[in-house]
Structures are given as structure tokens and as C-alpha cells.
Amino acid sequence: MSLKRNILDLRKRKIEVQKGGGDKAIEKQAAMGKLTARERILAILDENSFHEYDLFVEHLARDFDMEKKVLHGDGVITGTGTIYGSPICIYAQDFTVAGGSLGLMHARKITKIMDHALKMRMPLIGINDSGGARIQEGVNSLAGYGEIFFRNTLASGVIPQLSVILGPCAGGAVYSPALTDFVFVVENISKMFITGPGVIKSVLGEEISMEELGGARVHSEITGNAHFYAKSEIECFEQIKKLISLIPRNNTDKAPVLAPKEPLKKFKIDKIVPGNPRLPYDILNIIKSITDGSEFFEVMEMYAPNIVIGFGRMNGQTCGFVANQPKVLAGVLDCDSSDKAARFIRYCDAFNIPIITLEDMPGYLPGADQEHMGVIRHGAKILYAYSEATVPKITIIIRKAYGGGYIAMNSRHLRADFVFAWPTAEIAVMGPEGAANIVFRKEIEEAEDPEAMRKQKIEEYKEKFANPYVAAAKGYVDQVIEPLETRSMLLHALSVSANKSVSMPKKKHGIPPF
């Protein structure tokens, strides 16, 4: 044959392979409101930078006749491209083919291109549409998951890995994403669970549907699997792109860093917070004063509001911003927030990225309920956390800092390399009417009037501990500034910490409060 005629072979080839499982699975795919695998790859990456691998897999099964049916690429892709010009390793389920299972050559195509992007230290996107486990290859299906698992162990912390859910993921594949740092989903398109509604069904008697069993929003505000929520796939795809510009590639490298920029005028940070402490705010007003361009990438926007975790830029450079949200529960910790922040204070520690804390929080937040789910152990992973990062880690105590809240937020105690004060810092082991009424007890009760000798005592406690002063003349507070000099102190300490280095204990590794 000649070399024309091969050639004209591997074109036609390519052709037959790319359509996948064919025209009329395509428009089943484009009737759900989908996209396909190829098209969502392409839609990712910078336009001409998909190289793809693999193309012509095949799978290995014989029983239940599968050895006469054509799975074009064993119903993945898999490839490297760019997202603004920064290298990218990734992968897509094809639910066009057998219904995007995964079998031992599927699972071989994912397991190759995860071991390639560790050994290049780049990223890895991987798209998850597919209907579990390839029953007719039995365990080999189970064990190309098991295969997965361990990589996606190997490289967290290594490299960044991005979960995008645009179709079904269930049973065991639900635990890749799971491992990974971030997950994306959309809206009416993405389903997680470990359980489908028909075996809830069959065994607890509950009729459920897929999208309240384990649909996008649930995933987004009750169980927190999710970190971006999206509308559309496009929509998901821009939030893809925003963070991949954030962050950096592996856990060697910096994030990029771009020409500064001033926040907007609009965002006056000294008419933010209210004179009066026991009224709320808006604390994404307050990162927005002081982040170049006022811009916020928030993660987890959905989950446990009470804490705000995302990402902005400091004079060009990519900080990862930690603060309590006085609007929701006012700011409290809670078995949810600790988990929420804490994940994401190692994450950013993993990668070179450093943490700005904004306080501003009476504490824990009490009640049974929090006590029988484990606050404490919750709890404790923020701690945890903030101690075991090493990264640059600079503190704003804005309002309330008050008893084991204020250590957990990156305290000195636990050290922070700078920690500013607002004049309205009121820092003390609980709030000044709590602990007038324990201090002073016996005064107010003997006094004639209990209710005024209560408020002399109030801001007689006030005046002598909930203020930043007494902190700051002990040490634990480097300086207390006027809100206006916010972004100012910020950049002087990211900048005097840029160089940090900081020597741990040697260890194979610690044990978090898991």
C-alpha cells in the first residue's frame, strides 16, 4: 500500500472513531441538553491545542458477547492541550459510548494520561458522564477504579485536579472527583451518587428523584462534594478557565502573576462595617475593597456561608482568602465552615498560595446538634490546618475575636506571620455581655439597680479586654490600623514574607482530625 493510500486509511480511521457511538447517540446526547465528549474538550482548551491519545484503544472483553461490538476509544478521550497558553492534561467520558462505562481499556486510557500529566507537573481536568462500572468486564471494572483512586492520591497536592460532573457519576466513580480538589457542576445535567433512587427504592421503600437524591444544587449547599456551580456548560467551562488562571500548574511552581490593579472606587472600605457591632455586613465588600480589581473567584459560594474561601489577587499575585461572613449565623465555626476552610487552607498551602484571614466571629456556634455531629473533631480541622501551612499567612481581626474562635482563625498562636487590628477589634475570651454577667455577677445582683450596674459593667469590660490594645500590648497583634490602611499593610506583609521558609519536624506525616 502506498504511502498515499495509508494516509488516506488513517484519515478515514480518525473519521470513523471520532463519531463515537454514532449519529443517533450524538442527538440522544444533544436531546439531554449535553454536550459530547469531543465537543466539551474542545470547548475547554485554547482553540488548535488538543492533541489526543489513544484514539484507537480497543476493549479487551469477550463474555456476553462483547467481543462483537466496535466501542470507538473505549468510550473515553483523553489528550493534552492549553488553557491560556498553560498546559493541560484531560479526559472525557464519552456517554455516547456504551454509555461512557468504564471497563479495563477505559480505565487504562484514564489511569495513562493521569500518570503523564504527574510526570510533566500539569494539570488534569477530567469529565465524568457515564452510566458506573462496565458490568460484563466484571472486576477488571472494579479494578481500573481502584487504579484511578490511587493515582488521584498520588498527585493531590502534587499537581491541581479538576472533576467536572456533566452527566451521571455513581456508585464506586463517585470517589475520584471526591479526591480530587476541586468538582464542577451544572445545573439539570450533573448527578452524583452512591446509590441509585431505584435500589433507595427497593430497599427503604422512598420514592426520590435523581436531581434531589443527588443532583448539582444538593451537591452545592447540603453535602459540599461540589466547589463551582453553573448554570450551563459553557458557564462551567469559564469558571474552569478562571481558576486554572489562578493557580499554579504544580506544587513547585507560583501561581501567574498579572500587572496590578487598584480596587474600584465603589468599594469604600471604611463605611463597610456598621458602628453598631451587633448588626451584620457583607464581608465580600470587604475583599473587594482590597483585591486588584476588586475581583473575588469565591469557592463553595452555595455550602456553609457563614465562611467565605476563593481567590484574588494581591499586586499581581494569587492569594487565597479565608473570612468569616457576619450576614450568615453571624461568621460562627461550625462543623461545616471548619471543614469548608480548612480543606481549603491546605490546598492553598499544597500550592505556594498565601492566606489572608478576615475575622470577624463570636466563636463556635453552641447546640447540641453541633455538639452530636462532632464539633469539637470538626472543629479541631481548622486548627489543624492553619498550624501545618506553611505559606504566608496574614491575619485581619475586623470586629469580634472572641475564645476559641479567635485562636482557630490564624491566630499568632497558631503562627501567623502578621496579625493587623481594626480600632473595632474586640478581642476577649467571650462577649462583654456574657462575661460581665460572670465577672461581675455578684455586683449586679446586689446593686439597686442590677440593669444599670449590668451596663456600667458591660462597658467597664468593654474598656479593659474587648478591645484590640490589650493584644496588641502583649504581642499578638503586630499593629493596630485604621481601615484604610487594610490593602496597604497587606501588600507591605505579603511582600517582607515572600521569601518565607519555615523548617517542620521531620515526619512521614501528621494525623488530621479526619
Ligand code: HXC
The other form holds:
Amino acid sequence: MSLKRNILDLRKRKIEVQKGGGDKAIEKQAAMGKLTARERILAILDENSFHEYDLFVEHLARDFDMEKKVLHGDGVITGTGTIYGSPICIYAQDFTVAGGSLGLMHARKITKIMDHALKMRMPLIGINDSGGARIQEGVNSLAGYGEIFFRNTLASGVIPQLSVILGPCAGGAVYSPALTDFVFVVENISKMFITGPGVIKSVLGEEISMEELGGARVHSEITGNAHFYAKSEIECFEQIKKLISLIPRNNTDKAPVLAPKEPLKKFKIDKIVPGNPRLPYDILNIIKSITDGSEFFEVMEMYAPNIVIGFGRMNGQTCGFVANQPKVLAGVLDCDSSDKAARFIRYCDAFNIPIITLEDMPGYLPGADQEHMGVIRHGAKILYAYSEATVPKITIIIRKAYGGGYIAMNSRHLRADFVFAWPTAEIAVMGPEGAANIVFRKEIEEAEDPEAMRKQKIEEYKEKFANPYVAAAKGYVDQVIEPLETRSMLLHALSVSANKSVSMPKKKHGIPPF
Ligand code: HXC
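Can I get the form predicted in complex with this ligand as well, since the one above is the form predicted alone?
To see the whole picture, the full complex is given below, headed by that same chain.
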């Protein structure tokens, strides 16, 4: 064959394989409101940046008449590309080819791009849209998943791993996303569960829809498996790009730095916290009054909203924010908010992102419910994560810093590099009302006017303990600052910490309270 004919032949083959499961299957995909695997990759990556690998891989299955089946690309598209010029590895399961089911060669394509991402220290994006283990390939499919899980774990903390759920993700297949750093879901499209509605009906006799069992909202609000919720695939792709623009490509790199921007003037930091310490306010307004351009990219917005986590820039540098949210449950720490914050702190620490903690909370949530759910074990995660983190760690105590929460929210004692407190800070073992009732119980009971005595004792307690000056006198707080000084003190602290270097005891690894 002449070179020209060879080239024409190559082009023809490419066109054929790129059709995936064919027109009918693509129509079915579109009818479900879903883009195809190839459309998804092209929509996420910079224009003309996609380089596909292993386009001509074919499955090796020979049972159940599989030898007669042609599965283009074996149901998954893999390759590299760029997002805002930054290189990434990507794979997308193609539901139009055997339901995106995972057989041996499908898994090998995925593990090959994972190995490439780890070797080249590039972020990995995996798009899941699959019926799970390819039934006809038996244990080979299970082996394939195991190989993926192993690599997810190996790459954890070395390269960012993003999972995008754009269709079914059932059975053990859910564990690859669960092992990655960030999971993206889309309304009406994402479905994640270990056992589907059919099995539940036959085993438990209960009827439940896929959406109620493991839809996008369920994982964003209830289980905490998802980190980003979008209403459409396009919105989801914008979230992916935004995240990639904020994080470093690997654990030896720093996040991209942009030109500094002042916060918007409409966020007035000295007007947000109400005079009455019992009244709530929105901590997002404080964050936005500090960050460059008042921009904040919130993570897990719908889960455990009593704590807020996310990324914002300070003088162009990405920082991780962990902030109690006084407008939800007064910002208490509980099982879910501890899990949410602890994992985020570990992410920031693994990827060289300084952590800014904004504190206003009355402590851990009391009650049998929380105790029985394991608030001791879950609450310990946040202590562990802050103690272990060696990136710059800065705390601003805005108002309440009571009890275990004071210690947990990146206190000096867990090795905060800087602790600043507003004059409104109340740093104490517990709130004045509770404390006065316990410490002065006898005096209150025996007083002629117990209510007046109670009020007097609360005031006495407040004066003595519920302020920042006792902690400042001990050096636990580095400086009491005015609200308007917050951004400049944070910028100062960040610039002083730029070359922070601490060493921890040598060990194989710690044993966090998972
Ligand atoms: C082989 C599969 C498949 C699978 C779907 N297909 N899932 N082929 N193995 N697991 C094929 C179908 O036969 C069909 O092929 C095509 O994909 C599209 O599937 P449909 O059923 O027509 O699509 P839809 O109606 O949209 O339903 C999607 C679905 C359903 C809900 C995902 O296909 C389904 O329930 N699949 C099985 C899910 C499952 O139980 N998987 C195993 C989980 S256990 P044709 O040729 O007709 O187009 C598991 C263990 C992993 O994954 C353990 C790891 C540790």
C-alpha cells in the first residue's frame, strides 16, 4: 500500500472507532440528557489539546459469544490534554459501548493512563459512566477494579485525582471515586450505589428509585461522598476547570499564582458580626471580605453546612479556608463537620496549600445522638489533621472559641503558626451562661433573687474569661486585632510563613482515627 493509502486507511479506522457504540446508542445517550464520553473530554480540555492513547485497543473476552462483538476502544477513552495550559491525564467511560462496562482491557487502558499521570506528576480526571464490572469477563473485571483502587491509593497525596460521576457508577465501582480527592456530581445524571434498587427489592423487599438511593443530591447533602454539585454537565465542567486552576499539579508544586486583587468594597468586614453574640451571621461574608476579588470556591457546600471549607486566593496565592458557620447550628463541630474539615485539611497539607481558619463556634455538639454516632472518633479527626499539617496554619478567632472546639480549630496548641483574635473573641472552657450555672450554682440557689444573682455571675464570668485578653496574656493568641486589620495580618502571616520548614518524627505513617 502506498503511504497515501496507508494514511487514508488510518483515518478511516479512526473515524470508525471514534463512533463508539454507534448512532443508535449515541441517540439513547442524548435522550438521557447525557453527552458522549468524547464530547465530555473535549468540553473539559483546552481546544485542540486532547491527545488520545490506545484508541485501537480491543477486548480479549471469548466467553458468551464475546469474540463476535466489537467494542470500540473497549468502552473507555483515555489520553492527555491541558486545562488553562496545565497538563492533565483524563479518561472517560463510554456508556455507548457495552454500557461502559469494565473488562480487562478497559481496566488496562485506565491503569495505563493512571500510571502515566503518576509518573509524569499530572492531575488525573476520571469520568465514570458505566454498568460496572463486565459480567461476561468475570474475575478479570474484578481484577481490573482492584488494579485501579491500588493505583488510586498509590497516587493519593501525590497528584490530584478528580472523579466525575456522569451516569451510573454501581457496585464496587464506587470505590475508585471514593478513594480520590474530589467527586463531582450532576443533577438527574449521577447515580452511585453499592447495591441497586433491584437487589434492594429482592433482598429487603423495599422499593426505592435510583435517584433516591444514590442521586446527585443524596451524595451532596446526605452521604458526603460528593464534593461538587452541578445542575448540568457544562456547569460541572466549569467547576472542574475552576478547581484545576486553584490547585497545584502535584505535591512538589505550588498552586498557580494570579495577580493580586483587593476584596470587593461591598463586603464590609467590620459590619458583619452582630453586636449581640447570640445572633448568627453568614461566615461567607467574612471570607469574601478577605479574599482576592471576594472570590471563594466552596467545597461540599451542601454537606454539614455548619462548617465551610473551600479555596480562595490571598495576594494571588491559593489558600484553604476552614470556617465555622454561625448561621447553621451556631457553627458547632459534630461528626459530619469534623469529617468534612479533617479531610480538607489533609488535602491542603498534602498539596502545599496554606490553611486559614476562621473560628466562631460553641464547641462540640452535645447529645446522645452525636455520642452514639461516634463524635469522639470523628471529632478526633480534626485534631489529628491540624496537628499533622505542616503547611502554614493561621487562625482568626472572631467570636466564640469554647471548650474542645477552641483546641480543635487550629489552636496554638496544635501548632498554629499565627493566632489572631478580634476584640469580640470569647475564649473559655464553655459559654458564660453554662459556666456560671455550674461554678456558682450554690450562690445562685441561695441568693434572695436567684435570677439577678445568675445575671451578675454571668457578667463576672464574661469579664474574667470570655474575652481574648486572658489567652493573649499567655501568648496563646499572638495579637488582638481590629476586624479591618484581618486581611493585612493574614497577608503578613502568609508572607512570613513562605519558607516554613518543620520536621516531624520519622515514621512509616500515623494511625489517624479514620
Ligand atoms: C456487561 C453491561 C453491563 C455489565 C450494562 N451492560 N451493564 N454489559 N456488563 N455490567 C450493557 C447492556 O447489556 C446493554 O448492552 C448496554 O450495556 C446498555 O445497558 P442497558 O441496560 O440497556 O442500559 P440502561 O437501561 O440505561 O441501564 C443501565 C444500568 C443497567 C442501570 C447500568 O445496564 C444495569 O443494571 N447494569 C448492570 C449493573 C450491575 O449490576 N453491574 C455489576 C455491578 S457489580 P446492549 O448490547 O444491549 O446495548 C460490580 C462489581 C465490581 O460492578 C466490584 C469491584 C470491586
